[in-house]
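The chain below stands alone and is given as structure tokens, in the form predicted on its own.
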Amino acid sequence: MKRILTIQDISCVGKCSLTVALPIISALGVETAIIPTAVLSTHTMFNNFTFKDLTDQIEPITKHWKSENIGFDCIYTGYLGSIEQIDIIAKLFDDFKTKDNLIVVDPAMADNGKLYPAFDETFAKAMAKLCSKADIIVPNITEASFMVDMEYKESYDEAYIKEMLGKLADLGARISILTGVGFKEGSTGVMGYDREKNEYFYYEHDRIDVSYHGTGDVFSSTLVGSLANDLSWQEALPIAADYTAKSIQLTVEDPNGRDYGVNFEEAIPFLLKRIGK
């Protein structure tokens, strides 16, 4: 069996971060390590919610592992709080890469056009050196403006997509992903580019207009599995797409559904089939 590491926080109540990843992951077959870099009781949607940082945390368990000799066949990031942490979980890639393991970075920090309220342009930047570390990175196009210094636009083409993706496989990482990619009304998907090979890959599916907290962690937690289940990343593009979108469907179709969060424990079957498990 496989072991993925994921970093990002942990919120008490609220579908995302760990909170997602670890059973997606899990579903998939695939041994689920972690690190969590904050404990929240319940995600920022919420008001007045306490908030616990880890950072001191991080490094003595990444010691205990190393007198261990405990290995990671991936390590997968998502939400970071602060430089500080960036630049222990730099350290911590360092650490635990192999010359077979994968390293994931889902540099969770902005969407819509903004940077989320506790960050700046200089973590931003300090994200970037982050994703130089990475074989996969999996930006929004919100995310990859700031890191690569490109306007950010709502209405665009496919050559601003690719001058992007270009951008962006400047960093470094072999495979850049852009999710939240639509060309046409009515329509969202992915687009990722493979720079070694110079190839690109696009997916689509029809856009439900809604938006729920975490989205964006289902997409990656599900890409992280399926890859940890031998799929190529084309492969693994189109399954956590769709997952994400008929995790999205039940939950506006469930009169029950909670605002905070997308049924992705319900779609769990839909991903199984997917996958063929």
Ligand code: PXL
Second form
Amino acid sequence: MKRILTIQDISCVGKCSLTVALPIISALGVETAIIPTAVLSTHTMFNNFTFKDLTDQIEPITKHWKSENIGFDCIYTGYLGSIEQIDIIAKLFDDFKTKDNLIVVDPAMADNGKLYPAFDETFAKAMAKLCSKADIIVPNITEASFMVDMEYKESYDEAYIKEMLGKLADLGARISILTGVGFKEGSTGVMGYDREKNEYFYYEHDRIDVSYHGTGDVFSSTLVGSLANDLSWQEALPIAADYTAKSIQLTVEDPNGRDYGVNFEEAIPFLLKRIGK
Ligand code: PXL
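The form predicted together with the named molecule, contrasted with the form predicted on its own above:
The next block holds the full complex; its first chain is the one shown before.
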């Protein structure tokens, strides 16, 4: 069984970050080790959330793992709380990178043209530096625009997206994947670019016109879990996109649905069927 390490906060209520990554990656039959970077009562879109920083735990945890010879097939980072934390995780990448394992960075820090409340442009530049150490990066268009200094656009053409992917590739990762890319009314999708092969891949699907938190985490967790099932990134992208869309659809259809996150739980059977488990 493959073993993934995912590093992100645990928002106790909110259906994002670790409370999404753990169940999804585990459901895909992959061992999921974690480093919780902070404990929050809820995600940061609630008011008055509590926040306990755990940065000082990261190095003791990894030091213990080193002494036990514990390694990982993949390291996947999501929402991170501070530049100090990013610097420590950059060092962790150096310590745990092997010639075969995969580093995936989802620079979860912004959406809909705006940075999340806790972040500023200096943080976005630090995240861009972390992306330069990854094999695969998974920003949305807003996050990419902050990292590569391009104007954020709500409507755009393929040339804009390809320019953005080119600039993301220049950060250093082999594969750059942009989420939330739609070229026509009623559609959205994901476009990836493999820098070494100079290859693009686009997957488009129907857009459900609602916005929930944690959908990026559902997408990235599914991508990472699918890669750990030995799928190529081009095979994994449609699965991650379809599962995220299914989770959104179930949330919209559920009269008792939570508006702070999506119903990824009841979509797990769909995911397993989609991946052939
Ligand atoms: O899903 C991204 C995310 C993760 N963790 C925390 C968040 C958010 C988005 O707002 O606030 C704490």
